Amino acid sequence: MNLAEYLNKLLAIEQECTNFLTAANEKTEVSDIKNKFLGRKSELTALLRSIVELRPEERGEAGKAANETRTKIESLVNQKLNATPENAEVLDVSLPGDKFSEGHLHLTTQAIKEITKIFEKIGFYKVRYPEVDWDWYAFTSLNFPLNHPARDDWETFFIDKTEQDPKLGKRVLTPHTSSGQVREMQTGRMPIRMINISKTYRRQIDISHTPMFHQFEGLLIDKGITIAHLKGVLDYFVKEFFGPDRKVRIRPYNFRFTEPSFEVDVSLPDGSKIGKNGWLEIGGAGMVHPKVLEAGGIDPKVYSGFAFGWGVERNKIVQKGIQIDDIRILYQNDIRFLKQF
């Protein structure tokens, strides 16, 4: 072996050691590398002992190069030891990657799916009608007089300042899903067992109202339909959605599109801050007014029916296990709140 070969072997040892140290992730690995390249049985130690095999004039340079290599390897090992944590994880590139966290449906969407499923069990079908509708469908066809307070600018969001159609009038952001009643009647589909779930808009905001909210409209029209059928459907829904221990009551009221009309209340759990005396009004209901049937092209002497319209969010916030005291928080997009559900 000559001097050139000796120096090349030193460079190869140094490069190999560097490669091992780069891949090491734990202190135990670094210690093993130190023994491999600096121990008594290491290749470097054997190379130092083989200097005597060189010509006398080459031994000085070879010894100097060997000592420099040993010093450099010691320095690299110590740097790696200081930089490596005691319990550093070993990177296994064959392991599958971490899964991205998944979100979940918003409370309102959850409620819409629950409500739809409940009514599908008793033969109702789901429809969807425009959120931007005509005054005629939202008010006139539902027996609202021209001077009714609901047609005031401070109650309803009107899109047009003036009438756009001689019959249909102005366009509005629909204030209730009841605007879909006559549209459904005009399809000619009988009997009608409709659930219409959509966004609705009113100029109201407090702990139990928001300017935009979701409402679901139930409409059943057939021969021989009575208040008894309405009460049975209300009882069924409340037991299914709120729980078997909750109760429903109806109170006489006045709606333009039903006669007789009722407000519907559901009993509240103890400690609820919403409602009065343990009850919360969740919507309106009643028997479809004969004039509304006529507006939809249905003979009120042959058919009768009932309708109800309730707020989706208003129902959801008092469902068992929810108990939200301010409906507005549903639309504040606070991730700390949303993650709870």
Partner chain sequence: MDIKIPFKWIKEYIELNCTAKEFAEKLSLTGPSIEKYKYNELIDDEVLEIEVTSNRVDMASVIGLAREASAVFGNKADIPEFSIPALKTEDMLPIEVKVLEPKLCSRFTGIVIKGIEVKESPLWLKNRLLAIGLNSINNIVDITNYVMVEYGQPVHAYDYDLISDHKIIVRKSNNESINVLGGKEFKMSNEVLVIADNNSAIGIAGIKGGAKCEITNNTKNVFIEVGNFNAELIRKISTKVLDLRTDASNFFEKGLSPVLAMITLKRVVELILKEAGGVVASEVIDIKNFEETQKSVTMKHSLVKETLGVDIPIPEIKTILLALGFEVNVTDEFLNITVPYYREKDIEFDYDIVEEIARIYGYEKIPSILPATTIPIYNVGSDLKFEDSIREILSGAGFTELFTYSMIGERELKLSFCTEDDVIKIDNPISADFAFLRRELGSTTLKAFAENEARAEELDFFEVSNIYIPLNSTDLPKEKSTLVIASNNKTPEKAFLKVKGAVEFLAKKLGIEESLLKFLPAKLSPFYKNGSSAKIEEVGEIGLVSSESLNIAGAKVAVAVAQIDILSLFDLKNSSQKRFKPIPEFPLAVRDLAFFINNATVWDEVKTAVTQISGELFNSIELFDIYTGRGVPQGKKGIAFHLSLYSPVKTLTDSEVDLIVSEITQKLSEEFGAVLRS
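For the two forms, the rigid core is made up of the largest set of C-alpha atoms that agree within 1.5 Å on superposition. Numbering follows the first chain given and starts at 1. Remember, it's a predicted structure, so these values are computed and weren't measured experimentally. First, how it differs from the form predicted in complex with the partner chain.
- Remark: with the core as the superposition reference, the CA shift of residue 317 between these two forms stays below 2 Å.
- Relative to the superposed core, residue 27 undergoes a Cα shift of 2 Å or more between these two forms.
- Core-superposed comparison between these two forms: the C-alpha position of residue 299 differs by less than 2 Å.
Return the structure block for the form predicted in complex with the partner chain; the form predicted alone was the one displayed.
Since only the chain itself is given, any partners or molecules it might have are not part of what comes next.
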């Protein structure tokens, strides 16, 4: 071997080592490479020994170059060692993650949120009206004459035994959110696209009734509003709330404050155990009775509108397909119930 060949071999070793180091990922790999290129059995060590095969005048330069190569390789290896992370430690990935403090919104709040969002999308605004209201707003203004039997259907809680005001009558715990209708009209706003979701009260307590519950009320009044528009809004709601494959239908019914009046049904998926013949009643609706418009100071010859409403809890339970046998559980506030939602 001559000097030129010797120097070339040194260059080749340095290059090979550099390549190996570049590919290395872990400290153990780097240690192996160090051993391979600087150890007793390495090519470099062999080359150093074979310096005696060179001509004496060439040995000086060759030795110097070999030592430089050795120093270079040591430096590269150390650099790489410092830059390489510790070997990946083994971690038990099946351990449960940290527990975060879990809060819960009540099922009723979730329902109210959802319904509100659905209606806000089509331009409705949400308002609130008194829970304790005058008989006039709860009944008389809604076309229930005094002593009319239909008033009894509502099982109302009364605050007063006798009339406190000649026009307004007794104070009651509102049995329906419809008492907000005339109040909304009295604000003078026009057009009206209102929703009101509030606590309502009725004198009933059993497995399907709580004395306090929530009702949703929608009211739309403008010029040229027809039953077709009511159907449109109900159809939209039913698809958003229950599912895009669901249908809605209206059947004749009787409310004092609407004419015509309807019961509203939603179609049920096949094999459903609830409802009748594939339909479930979800609430009531109707075109606002002209007498109610008048009570609210609105001219029925110019404006028309519709109102619709239903119980919030029951429809949410149906929507989620939850098996609740006794609705009273909703307001018993058992933590084991609350934390499921």
